[in-house]
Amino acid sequence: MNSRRDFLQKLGLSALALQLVPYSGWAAGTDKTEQVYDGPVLRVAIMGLGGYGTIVAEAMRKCTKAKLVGVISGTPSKVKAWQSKYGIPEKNCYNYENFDNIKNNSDIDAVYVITPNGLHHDFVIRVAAAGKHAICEKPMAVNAKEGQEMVDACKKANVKLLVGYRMHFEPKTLEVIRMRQNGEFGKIRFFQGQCGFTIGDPTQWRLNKKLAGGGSMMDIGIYAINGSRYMTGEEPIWVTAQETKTDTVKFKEGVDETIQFQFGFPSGAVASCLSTYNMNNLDRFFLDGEKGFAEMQPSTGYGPIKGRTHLGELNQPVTTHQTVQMDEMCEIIFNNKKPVVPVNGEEGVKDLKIIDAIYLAVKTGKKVEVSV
């Protein structure tokens, strides 16, 4: 496959359909019976019309709290499809000079940020200085100053920013996450994240330094850095990392092929992890305490997530993650509702500081220490 996100074009709607259940299904408990949400609706405009951006789109047509109402592309033949394909008024379509008039327009509430990720800085800034919340995908930014960046600007325009961190909001996850703040697993020793694809087209952005701001780690790799935190839940104090490169013609000079990084968090735990694009059938977390383990494969794929502990298989309900993320972020911007681990900008910069941190060790050979 040539990547995650292609993987999931050819997969299209089945990939869809084998994640049925509904999230006020789950979220109800052993009440079937779906209640009619009666609230406010987060009107959603995606920019950036690509395969996840598509994903997203798809997903969002079984939301109950949000809603796809405009788009935003350079590619004029993507915006008429997606007119046709989901009703959108030509009112609320735009490309990406002028879509600072979305100020004006009140039919749009957010603006879901899903371009490379070298171009998501200043797109966001330009979406918080219009009055609009802002989602983006993450890497929230290619560094640590420019996420900052967005935050302050965020907040100065008195707008939300969130990051499309699916997999808090993932049923398993969560349990998983429950059971360690219960004490279920005892002290965490150790945490392992493997993420990984041999990618393809060489010439497409996320192997492009400016676009992408990176390789491997900025497209799979956050994943295990993200997990790595929620899974133990702690923040590393250091970080040591080292680079292989095999092949320098696809991954040039600032596009990392394959970096392995480990981690050491203030209880002593330790973390090993694996960011690839040049290996497959990586997608694997492991956590291991004094009196049991996790262990999920696949851990973050788009389809559905399977795990096991100590105690046995994991069997929440299945759930199309990007729905569940649009309906709780509605929650989140309406309501103000804390999620059980953040998706806000400040946990996007934490991340940012940590790649900042592997690539500086990977640069210096050194362990570095980090401050999140």
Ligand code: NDP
Contents of the next structure:
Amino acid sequence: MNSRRDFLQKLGLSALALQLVPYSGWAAGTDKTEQVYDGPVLRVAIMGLGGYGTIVAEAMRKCTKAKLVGVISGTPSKVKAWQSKYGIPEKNCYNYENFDNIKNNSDIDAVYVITPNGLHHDFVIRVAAAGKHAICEKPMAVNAKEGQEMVDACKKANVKLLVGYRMHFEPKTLEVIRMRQNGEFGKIRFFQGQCGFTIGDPTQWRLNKKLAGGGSMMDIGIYAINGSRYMTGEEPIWVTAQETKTDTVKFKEGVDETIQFQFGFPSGAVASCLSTYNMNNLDRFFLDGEKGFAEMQPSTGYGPIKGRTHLGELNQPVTTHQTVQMDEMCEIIFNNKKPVVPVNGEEGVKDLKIIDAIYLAVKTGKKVEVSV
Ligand code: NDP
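For the form predicted in complex with the ligand instead of the form predicted alone, what are the coordinates?
Next comes the full complex, and the chain you just saw is listed first.
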């Protein structure tokens, strides 16, 4: 652990200058606040310098409580580029063969695993064995069994395991959750989640069963699953699901193109969702209660998230999701802060149990009971 004050002092700034250094934090309700942060800073190494890793790294430039200090990559040219772009010292650069040595590096607190899904399990377990906190992208693993093994490994190593559920920190999403908890929608009856896009390059890892763990469900359908849980505030007790495949060349065995799925909740509420790699403009949540509704579109993209309820437009501030997520993860890791919606490994396993049940329902054509 290191504090922002330590960082700035290393830079030779005086106490007076420290008082004048502003930080951006969402807690005050905007992206910019003029306050000084003097708590611990989460020093992060990103593993997997691809599309999303790059987005996270850029977003972390604006973090107050988290800092990118290291990389783990299989591509030396990317490492060089990131070193100069983010000022990363040689001693904080690793590849997939030697990153277990990170255990000897006291300048790194956590590793953020942003590789293809099928690799999360083994990499997180190695991160835990190295004694570092693990942040893992969604889906946390390719099935609940693997997810649970990751939770167990992190527990055993006494490190935290967090999943990159950036929506759990998004202001409009949190407002809908607050309204629901406050009874403003009345008894919840129905949730609808539609998530999808048309996927391109047929050779990419997202269409490779071993690396992706499945198809659209693993990648984008998980947002509707996770959303159905935080929007209704309930856990599904049964699942039904139907698959449609129009292109068996692009979407091979075990790689789902489109799945429609339904949940039943203990209260009697139901959900109807769609996950697809073959339709555009699908990023929409709808929550219906006896006294009101919430509608969000886009609901889980990078933003800006837009939405309205029966009371009018949602006008909470627009944030950079990954900036807020990483600052909040510092608080969770170092100060045991409890987010409104959990982002721990157990939360990731719940989504995976539901995904397992959806795939089983597709295979058997039967209603599958689920307990998460
Ligand atoms: P990319 O393909 O853009 O990047 C993945 C990176 O992983 C590669 O660039 C590579 O980095 C590394 N890698 C290691 N082994 C392999 C391998 N066998 N094949 C391909 N890449 C490998 O994927 P994304 O960044 O889009 O996705 C990565 C993870 O992030 C996924 O789990 C995905 O679900 C998640 N994600 C989450 C999002 C969110 O909003 N929360 C959005 C997008 C993705 P290197 O060359 O440095 O080794």
